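Coming up is one lone chain in structure tokens, specifically the form predicted on its own.
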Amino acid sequence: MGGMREPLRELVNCGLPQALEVMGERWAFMILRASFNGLHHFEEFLSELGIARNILSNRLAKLVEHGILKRDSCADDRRKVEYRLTEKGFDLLPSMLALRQWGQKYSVECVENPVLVDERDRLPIGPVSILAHDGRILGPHDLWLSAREQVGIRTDGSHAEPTETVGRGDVVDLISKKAAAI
């Protein structure tokens, strides 16, 4: 990455150390994966994950405290508790998928079964990518760190404005965009 250099000693003003404080250990990710797979009850997590009861209790409390899971009484039995993903929890899905794909790519013994597919056509999902505001796939050499007050100012001094944004379910024709740019 070019441009500025991040102040690596300043842990307070960076999202990565803050995220790692909440999610930076194996069981938090395993509980999150189980939640994405539809588990909601303490006993389900306990039996499916093979985690110690005290560790599970601690990790669930931490995920609830940080707003990743919410803790609610069951509608049919008020004595039972359900843990459900919040919007903040669902926002971790791309990170989970990126880590999963990285693990599959670099693990010799990893053979994915079941395979994660797109619901519409049932083909495997593509690799998680870094996208520009207009949907272009970016690589490491396309990334640049900029001071907040310099965002949108090109090297020639002109100002850039977002042309379009890409939302959930949008299809971006990257081949046509690339051809038009040439």
The other form holds:
There are 2 protein chains.
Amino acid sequence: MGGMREPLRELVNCGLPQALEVMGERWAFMILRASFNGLHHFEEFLSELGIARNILSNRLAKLVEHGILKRDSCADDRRKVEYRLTEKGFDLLPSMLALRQWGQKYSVECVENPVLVDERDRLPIGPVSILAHDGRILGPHDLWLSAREQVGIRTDGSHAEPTETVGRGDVVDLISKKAAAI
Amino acid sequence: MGGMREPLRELVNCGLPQALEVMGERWAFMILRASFNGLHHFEEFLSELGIARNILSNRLAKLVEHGILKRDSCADDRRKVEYRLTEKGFDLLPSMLALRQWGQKYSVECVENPVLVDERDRLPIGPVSILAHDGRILGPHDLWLSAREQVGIRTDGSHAEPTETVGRGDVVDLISKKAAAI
DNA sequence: GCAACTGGTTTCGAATCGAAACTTTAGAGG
DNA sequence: CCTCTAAAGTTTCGATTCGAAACCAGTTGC
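Now show me the form predicted together with the DNA, since the one above was the form predicted on its own.
What follows is the whole complex; the chain from before opens it.
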């Protein structure tokens, strides 16, 4: 498909910057992880992560503001405040795990214990993956950018692009070529 | 199984902080995304993202240092430098997409055009997912933390824990209970 | 009433970010 | 060879953010 590559500056207009606005800040993912691990209180986060008091306060407020955590005073002891994940917060689990797995894969010491397993058979989970609509696992070379109105249509008349998709380095160019359709 | 929750400060000793050391910095993911989209040169990144010159220089150096990008002088024009994703860099695609999809899901305006599709049938890809070893898609409630040496063993004699796993809020506690096994 | 606990705010020095100017190396043209 | 320009950085300096420590304010338990 014609490779003009033109503007493509609308790149900035996708979900990534939105996500990074909150989760791109220092400590955001660590706090999220602590939440996933069952921490709910200010002082717990404080002692668990080595974060500064004011920064933690700031980050928790921002996470609440963005609807990732919700803040409730404990009924029984109104000194205490509970921070809990919302649905939106839970939806960050794949992002968090993908990042974690990547970090694990490429760090020498990192034995991972305890191991995150499937609750059903207690076997370790697999890698977080990009899936096709039908569940096939997709790699970088299986991806294509398609104009919104041409979704589902294979527009290759002249020669088959897919065979162009050889070697990982090409993937990016294939993607970017199609991106000119913005 | 007992839920002592004790130290668990070894949380910090997993892949996440490792990953965040590089990718937690401002702009890191945006640069990565630009790379995935086929940008290779300093001035391209510079004009595409709205990043400052010195910061871009700094970030690229750090990404190279961490083996996410590799830096090569162009043979034909030795003024030019090429930044290209390494294998390690490509392995960040699931993280990046997961983040992007999350941002998209929770932002009002974000129509996503062009759409990332499966190259085979040109249908939009599904959500980046946590998979079991056999490919089943796992949600937060399907996860369990198991001591390394007990992987594959269901240690529930008395009563079935899985039924405890009701409602999302409980997941985190289940996880953290098991985390005491560190 | 008073000490202790929880969850903050304030303050202030250190590190980081970002815009703009400056530097360096390499090709292009004459 | 000499100049002009492009590419990729560096430097500089003001503005922002981070982080440690001190301070503050409601609760609760005694």
